[in-house]
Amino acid sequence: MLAKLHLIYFSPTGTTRRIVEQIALGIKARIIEHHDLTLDLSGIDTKLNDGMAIIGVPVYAGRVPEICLQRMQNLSANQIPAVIVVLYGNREFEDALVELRDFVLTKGFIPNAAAAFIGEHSYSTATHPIAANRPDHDDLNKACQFGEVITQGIKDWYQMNPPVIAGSIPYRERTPLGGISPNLIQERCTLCGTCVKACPTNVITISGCITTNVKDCILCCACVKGCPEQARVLDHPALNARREMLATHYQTRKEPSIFIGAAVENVI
């Protein structure tokens, strides 16, 4: 059994965290340390010298969100193994996994296993479902199996050839964020503060009413999906058109993509 496993993730709506935890369940470790970057504005500032890490982030338009890279900027490792994971909304993960691999390499990790899993898209609604309710039972089982396969190859980790990961270099152009945020339906809002607590960028404030700093919103929709009164909705012409396109053209179920170094024979 592995002595220590570090779980490092950014997961505004919980989908990335669920997959990371399920992979950890398959790997099994005596000690599991969580490094949840979602609400940690200062990010992680530590050097890991032992164990293994699972590093998980969502995909934004085929890239790793800049906020994730910023919050891991002061993270480093002393050549410890890392499993890198991205979650995307059933369209494409494009260059995100390659970008995450390149980033963790600069931080001193050895990323010999990687995966792209599917999670409910942040734009998904009841009328326009996009990978709704994913990761589902089958996804979680596959994540656990992935962890079990990794465990079989841990002893050879330092002798493994790195996996060939889907994606391109240079990475696709980053889609700019900011200027759009979910709308508030005033008559539904009870000022409970759930949205304030859920926001990973601290752009929502409450003082007699709810206000949002639109400039710094990353459209993770944690506030939309977490509001108990359904008082926050993502309703903007450009995003509505995007949602319509995704719901129309990306309904065919995609399955996780797994990439493991050559020393591990049993690949899912």
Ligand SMILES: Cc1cc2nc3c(=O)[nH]c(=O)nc-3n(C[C@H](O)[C@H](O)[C@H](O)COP(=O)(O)O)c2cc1C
Second form
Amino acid sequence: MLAKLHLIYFSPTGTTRRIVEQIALGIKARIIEHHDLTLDLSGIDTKLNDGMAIIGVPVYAGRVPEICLQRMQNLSANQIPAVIVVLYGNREFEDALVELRDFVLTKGFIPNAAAAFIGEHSYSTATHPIAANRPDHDDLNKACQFGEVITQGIKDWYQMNPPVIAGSIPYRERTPLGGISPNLIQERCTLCGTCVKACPTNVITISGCITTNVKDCILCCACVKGCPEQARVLDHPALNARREMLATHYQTRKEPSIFIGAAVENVI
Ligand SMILES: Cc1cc2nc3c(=O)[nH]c(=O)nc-3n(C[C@H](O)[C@H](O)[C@H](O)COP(=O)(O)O)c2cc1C
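Here we have the form predicted alone; I need the corresponding form predicted together with this ligand.
Following is the full complex, with the preceding chain placed first.
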């Protein structure tokens, strides 16, 4: 059994974390160490010298969110194996997985297994469901099986050819964020502070009322999905149009995509 597995992830609405944990369940390790970067404003500042890592991020506009790259800027590894994972909302993952691969290579990881899984879209609502309730039972099973396959290939990790991963270089242009944030429905708000605690960028403050620093909101929707009173809503004309488009054109269920190095492929 693997001695140590590092789970490194950013996951405002929890879907990336669930998939990373499920892959870990399939890999099995004596020690599983969590590095949850979601609320970690200063990011991870560590050099990993042993074990294996699973690194998971959500897809934002076909890319790795900049906040994830910032929070992993001071992460490095001494040529240890890594499984890289992106989580997307049933539209496309585009260049996110190649971007994550290139990033972790510069940090000293050997990413010979990669995957794109599907999770409920952050903009999904009851009236406009987009991959609602995913990852579901099937997704979780696939994540666990992916982990089991990786286990069988670990011994060949340093000999295998890296996988060819879907995505393009140069990566697609980033879509600028900023200027929009979820609204507050005052009558519903009980000032419980759940949104303040859930926000990965610390843009929500509470003092007699809730205020949001719109400029630095990344639209992750942790506050929307976490609010026990449904008092936070993403209700902005541009995002309503986006949600409508996604709910109309991206209803067909996508399945996880898995990319593994040649020697691991042979054990499937
Ligand atoms: C700003 C933003 C941009 C997004 N862009 C995409 C995208 O390009 N393609 C896609 O399929 N899903 C996209 N999504 C959906 C997320 O990838 C998806 O909801 C993911 O499951 C969130 O991960 P988490 O639960 O770990 O926070 C986007 C979500 C947000 C908030």
